[in-house]
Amino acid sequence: MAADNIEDPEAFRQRARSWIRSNLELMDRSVLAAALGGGASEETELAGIRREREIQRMFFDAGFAGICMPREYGGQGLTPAHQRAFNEELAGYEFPHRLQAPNFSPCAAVILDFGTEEQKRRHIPAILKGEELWMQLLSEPGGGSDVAAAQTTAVRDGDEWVLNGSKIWTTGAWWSDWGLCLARTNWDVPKHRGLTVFIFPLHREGVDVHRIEMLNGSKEFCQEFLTDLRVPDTDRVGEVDEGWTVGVRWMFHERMLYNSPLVTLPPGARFTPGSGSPADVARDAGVLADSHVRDLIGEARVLDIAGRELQQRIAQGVRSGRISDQGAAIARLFGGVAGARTRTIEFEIAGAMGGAWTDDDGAAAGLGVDFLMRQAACIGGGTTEMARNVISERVLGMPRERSSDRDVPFREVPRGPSAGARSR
């Protein structure tokens, strides 16, 4: 579409507003909080996923799916300004929140960046229609945040690859369809140089998905066991042994999640538990008039505003080239620290209700569990420790952290017995 034929963002906003109010229900924040915080039954959650697939298809049919994605793959070919307008008009209404991360970013984004033409035409339209839900298979049980130390192996066998290993902390894998997986294809080069990315269906022979129960009762995190999983070479993303090139961009998209032009996320909505704001907590705890509590509410509000403005500034800087794409780690760091602090503020405001509560306590209920889970904001999506390293080394240009495995063939890097056996 020629630039002069693109619909004006304000006209687009008006059209989106009319469609949203005519076709979507108001969002029940308690339902969203239960889904994110482990308070929903499996049956309820699967019903929610079905509804979100339906909403995503409604978006597609109405011309609101893939607003910034290329038209040749089913998107609208519009601008981030159009996506922001849609996000703003969507505030307060139901939307497919579990279909956004990592489905659209980073998974769909990585396919757009590195996938073959056949892969893009096969998968991007299906993602936009809600027919395919994707998960990223990065973390491993023994790898922590060192993604490049992946030990899940992929060995070539003719026109196929045979994968063996395990991935972990995959949110929602039990109800998803496809996985984007980083695997080791070469043990005789330094760790960053021997990786390759593959895609495959999650529910097939050779893939066992196990759910992990968290402290808050959520079973969204999963561990996947890959046993002689055969993947055709046509489902390889990027070049052989060049997976780290894909991975760097992959992690950029992950860090930019909240301000990605590929993600539909109304203002104020986050992929974190909690059924209300700190002000709601103070109201339901009966302490809204307390001056100290009001100071805490103000602090949380400032963190929220600063975080949104920071995300937008970095996104604009990256798009214009004024900021390196590694600058996304700045927003990731702030988001993690601010998220943990906000959970702490809510817990402090709740007072005694933070330790014991009933369902009648409204927004103050369950905050003790949220407080205990607060550090998840600094772990999921890449740890804040790794973000600090990226900022210091790749944004500020400080000396690299010393490492004993740099320029050493990965086969020679000391590992535990099970990993060593796997490498042979």
The other form holds:
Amino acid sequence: MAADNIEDPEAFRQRARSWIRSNLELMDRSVLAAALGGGASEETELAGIRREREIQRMFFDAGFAGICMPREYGGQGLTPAHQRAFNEELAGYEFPHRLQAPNFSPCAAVILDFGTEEQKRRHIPAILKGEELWMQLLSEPGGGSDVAAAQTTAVRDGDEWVLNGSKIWTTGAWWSDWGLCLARTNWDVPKHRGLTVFIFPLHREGVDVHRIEMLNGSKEFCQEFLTDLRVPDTDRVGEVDEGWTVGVRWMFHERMLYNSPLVTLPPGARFTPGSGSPADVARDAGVLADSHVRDLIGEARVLDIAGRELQQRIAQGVRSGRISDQGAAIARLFGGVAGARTRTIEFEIAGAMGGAWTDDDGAAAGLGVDFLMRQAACIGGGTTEMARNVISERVLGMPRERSSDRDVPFREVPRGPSAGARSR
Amino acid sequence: MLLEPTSDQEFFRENTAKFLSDQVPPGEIRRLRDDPDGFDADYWRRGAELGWTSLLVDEAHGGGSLSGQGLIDLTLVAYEFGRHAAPGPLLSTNVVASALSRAGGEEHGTVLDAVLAGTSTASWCFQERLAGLTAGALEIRVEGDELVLSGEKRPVEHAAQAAHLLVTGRSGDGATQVLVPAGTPGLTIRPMHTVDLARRFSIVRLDAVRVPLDAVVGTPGQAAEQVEHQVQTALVILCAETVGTMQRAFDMTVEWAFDRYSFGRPLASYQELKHRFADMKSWLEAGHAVADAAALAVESRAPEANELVSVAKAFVGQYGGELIQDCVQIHGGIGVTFDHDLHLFLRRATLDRALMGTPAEHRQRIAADLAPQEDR
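Requested next: the structure of the form predicted together with its partner chain (the form predicted alone having been shown above).
And the full complex, kicking off with our chain again.
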């Protein structure tokens, strides 16, 4: 033990290693790929979630849950170096990958930043034990990138709020427990000044969860319809009409996802599809000797490692204050563009198997579908276009884009015909 | 460049930056186009006093680092060389000094002393045509108490200005390195053209050049590991220098985007350009990150060092070039004039991209490590 009573990261690593080896199964990559790619049945998926909750509980009981979370809320109160050591030791083993985002970051991170003492004591330990799975209700059908233009409305009624509206692109809401929701509480002030954040259980009267089928067959994304949903004022996060303060931090945690010290993610594991590396694809497609293919294998590896090192640099810089919080957009942009390029590379290497394949084609099978979903890497978690705006305007200080919604009551902001119902 | 240097490292970097700004401003670099040597002997000696040549050399041999991680310290100098498109044989002297300190014998002590002091320079004869990053085809034979060297090396940095040449070649299946004094009979140095205004390159030809046996650095036929380390060191220096050129070109172009008005508003207000700046910023930061990671891996002898130097070289080679060319595009016509400073950095990045393996060659190396071709 060091002088400040923090376990030495190397000792922690040793302890983690022996615990992982004697308690966890090796990761079955095909199961992970099927889960991420949408190929699993509902029963398989729910069984997977149950197992992940179980592993999370094992983490908690063994002292490996919430490594960087404060001890008073059930965390370990350790450092990012400890989380990194744990991540590294976890490589190759099963881990609760669907419990990471948005459950730990941004949801738990936002509760930690802005929740009341009571909210933190009630929810953080439950999240760390795998008892509560959280989802973020942020985007709306009327607008993806323009998050602050939320139209889901909360109206005060005594000690309660009544919510109406719709949220979309919530991952796994159908098997989750709680939601973090950005809603409009004031239509008569400019858009950023009339928002408030609420939390509520997802499976209760007033919340209707619909699963959306993506073009690859995945039904992980959901849309929720909120109809006269009553939320007690004690489940409000942050001040009334100050929701954007929470929202800015919320989106920071979202962009930091891959490098958040709150997230458990073994190196090499991804939240994106693909059951093998480009080299595996080349081997199974029988084109490993092709010089052009080898160039592509090298390129994918370069992007992968450069992205990893960039994430670490930005995370380190943000922690020490050398890089502003907005710098997280740099890693988000790079990750999106590199991810899309890598999907293209894998598809290219697969050759004709990219268009038609059998289940015997190994890592080369199904890459055409991943290619169809390629742009998801540049859309989900905030588009790369938004990241480019943030980098140029907030990091480099270039002039802001013109907008018609600044200093105008939100009620008077023009909304196109596709934006759904206008204000009431 | 290091995100969080120590205060010693920061002071050291600033000293070099200030010296380069004073001594080799862009006008001076332009002037060097017509200077056959490309750098001034006194400039180099004063740079050596600032610590440019000693960082990879053991303290017992008169060297020493700031942080205990000499290669990391050296990346700070290389980065500033890039930011100033600075003259001088930074790569070759450091690689040779490091080799002499690690593998050289007693006989090489005086040469090392002079290189450390900056009173003379040494050059590394390594690359050949079509040899990749291997010891090449140059033959080094033992004949009695002499070594006989035959072959051709190109391009060799500042060979014509060097007092000594460290020649890498092969003896049978093994690699051998020999320190050859300039002027040794059989040695011919033919100048080459280059894109850089200040760096000089030559073809070094050795026709049965004879040197005494004690000119060998290390053991004949057993230099492979040392050569690999030199390759890694050279790649780290080139990557750090390239990141410096990227940073400078980027900073200049951001400033230009704020100052230049078209249609009544600054270039920086156009979303098309803002988004390109955002892309460039992501390449720049990734370049810093991957170059630093490579330096740390080589310095700490990490098993992934070989892969990381190739990843770094492939990345900064490709994206550095793209970034600076985009900076030229955003400058418009003035960006391709000799009077503007931008091309100084474009030149250095272009040179560094081509040396010690192009991005494509490094991608092949990475693939070879990731997926060996068993059946070929």
